[in-house]
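This document starts with one chain, in the form predicted on its own, laid out as structure tokens.
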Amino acid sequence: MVVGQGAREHALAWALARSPHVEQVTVAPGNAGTLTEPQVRNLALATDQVDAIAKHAEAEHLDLVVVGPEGPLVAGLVDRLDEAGVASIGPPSHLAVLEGSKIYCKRFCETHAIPTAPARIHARLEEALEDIASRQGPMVIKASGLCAGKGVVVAETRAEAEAAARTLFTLSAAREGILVESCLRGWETSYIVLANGTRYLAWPSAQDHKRLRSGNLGPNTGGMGAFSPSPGMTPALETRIRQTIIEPTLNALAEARTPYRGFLYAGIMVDASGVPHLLEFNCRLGDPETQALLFRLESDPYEMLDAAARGQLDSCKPRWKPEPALTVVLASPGYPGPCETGAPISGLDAPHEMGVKIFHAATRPGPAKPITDGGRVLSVTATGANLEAARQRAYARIRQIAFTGMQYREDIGLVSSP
């Protein structure tokens, strides 16, 4: 079973269904795209129905459950699966707090000397505004709780920072408070590992595009596109990320007798001196990075995930295609704010060249064709001999697709590391 309904979950279901070990993949709840995949079926259970999902997995004797989004992890789905004796990928709720609470994550990093931006934590708006007034230059304002990638504001001025603090304090995600951070400058990369205890498999690097509009303009989003590998990633930098961020985290958890199981995603800022700093931890695969990464996976995904769930990572050696892959997100009008939905999507069945796949996110079946059902609607993913070839394939396919108000960035793969 794959838990979730976005493009990340569509990509996971598509990849797993191709494994010779897998007879059927159930997606809870899935979308209009997962409905079309061979050996894949949807189950009408929302991701917050953690008890019902766990009971279904136990009753159906499912061999493996892969939890896609962060919400059910924080809500304790893996805890319930563990109690039921069902193998799963994802940490229990007391470890998912690394993502569920940015305040907890910041304190964890400070305790274990993991490089990250200096920050102050504020439980009251008045305190945050006083802090902001005392600072010069750009700063980052973060709500502590889950915000689907939209609870972070990079403020260039005090006025922007004050407005962000006022807005974030109205959200339920700020119940615990907000953080006011120094703004790190450099280039970003995503580094994902699949772990069980202190053992882990590193996935290839990827680079996300968080801002809404081309040229890295507009508000932060859950991600408007990604590509892999990241051109700025070198063996020396990768070693430094492992030694200063990934391994200290896994070691600290193991020493506290709470070994980590599942995906650990590190959002990294590499400064002008080449030093990596942790921006955030996610306790699951990234979206849209997953779509590009799974397009590059050559070996069997089930074997790797099953090995991680059962503590047998030493026996697994995944293979990755050398060719790059790229994904572009098509979003509804209004995203990342309130969105107009219910628009028919045309062009999904148009003839196209090989090496391209459309992963559905916010879609549901309509009377004649799928219709939009949320913010990020589709992820158009392509591979090619080089990054530019992958770009050309993806954007050629995008030109065949249409729905009312469709918006997307035109520079995915062009905005990269220095």
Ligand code: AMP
Second form
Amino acid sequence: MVVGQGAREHALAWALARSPHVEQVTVAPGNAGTLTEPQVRNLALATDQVDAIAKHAEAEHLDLVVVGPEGPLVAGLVDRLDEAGVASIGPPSHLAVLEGSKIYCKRFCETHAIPTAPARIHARLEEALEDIASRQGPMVIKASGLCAGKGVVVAETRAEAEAAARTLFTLSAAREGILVESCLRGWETSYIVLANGTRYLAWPSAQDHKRLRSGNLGPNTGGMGAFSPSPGMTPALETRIRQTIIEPTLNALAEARTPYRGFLYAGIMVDASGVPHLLEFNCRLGDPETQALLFRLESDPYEMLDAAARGQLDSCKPRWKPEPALTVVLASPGYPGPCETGAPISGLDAPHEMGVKIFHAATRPGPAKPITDGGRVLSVTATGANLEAARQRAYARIRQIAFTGMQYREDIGLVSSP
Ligand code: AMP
Ligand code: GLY
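Switching forms now, from the form predicted on its own to the form predicted together with the named molecule, please provide the structure.
Time for the whole complex; same chain goes first.
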């Protein structure tokens, strides 16, 4: 079973359904894309119905549950599945706070000397405003709780920072407080590992594009496109990320008798001298990174996930294709704010070349064609002999697709690192 309804979950269901070990994948709740995928069925349970999902998995004797988004992890889905004896991928709720509370994560980094931007934590707006007034130049304001990628503002000036603090304090995600953080400069990469205790498998690097508009302009989003591998990733940098960020985290959790299980995603900023700093932890796969990453997976995804769930990662040697993959998100008008939805999507069935696939996100079946149903609608994913070839293929496919107000970045795979 795959829990979730985005393009990440469509990609997971698509990849798992092709495994010879898998008869059927149930997606809860899925979307119009998972609905038409062979050997995949949708189950009408929302991701926050954690008790109902766990009961279903137990009653149906499902072999494995992969939890896509952070919401059900923070809400305790894995705790319920553990109680029911159902194998799963994802941490229990007391570890999902690494993502669910930026305040907790920042304190964890400080305690375990994990490199990250220095930050001050504020429970009250007045305190935050005083702190902002005492700082110079760019700074980053973050709501502590879950915000679907929308709770972070990189403010260039004090006035912007103040406005951001005022806005963020109105969100329920700021219930615990906000962080005022020093702004790091450099280039970003996503580094994802699949862990069980202190054992882990590193996935290939990927690069997200967080800003809404081409040229890295506009507000932060959940991610407008991604590609893998990240051109700036070197073996030396990878070793440094593992030794200074991933391993201290997994070791500290294991020593505290709370061993981690599931995907651990480190959002990383590499500074001008090549030092990686942790921006955030996510306790799940990235979206849209997963769509590109799974396109590169050559070996059986079920074998890898099953080995992780059962604590047998040592026996697992996944193989990844050397060819890069890239994915471009097509979003509704208004995203990342309130969106217009309900528009029919044309061009999904157009004839096209191999090596490209459309993963659905916020879509639902309509009378004739699928209909837009939220912010990020589709994730057009392609591979090629090199990044430019993958890019050309993805954008050629995008030109066949249309819905009212469709917005996307033209420069996925072009904005580059070091
Ligand atoms: P986060 O959700 O914490 O990863 O933040 C979302 C995005 O905001 C990151 O991908 C960065 O682009 C940016 N960001 C977050 N923290 C910082 C920081 N301390 N310095 C510079 N940019 C940041
Ligand atoms: N693409 C960023 C995330 O999944 O959090």
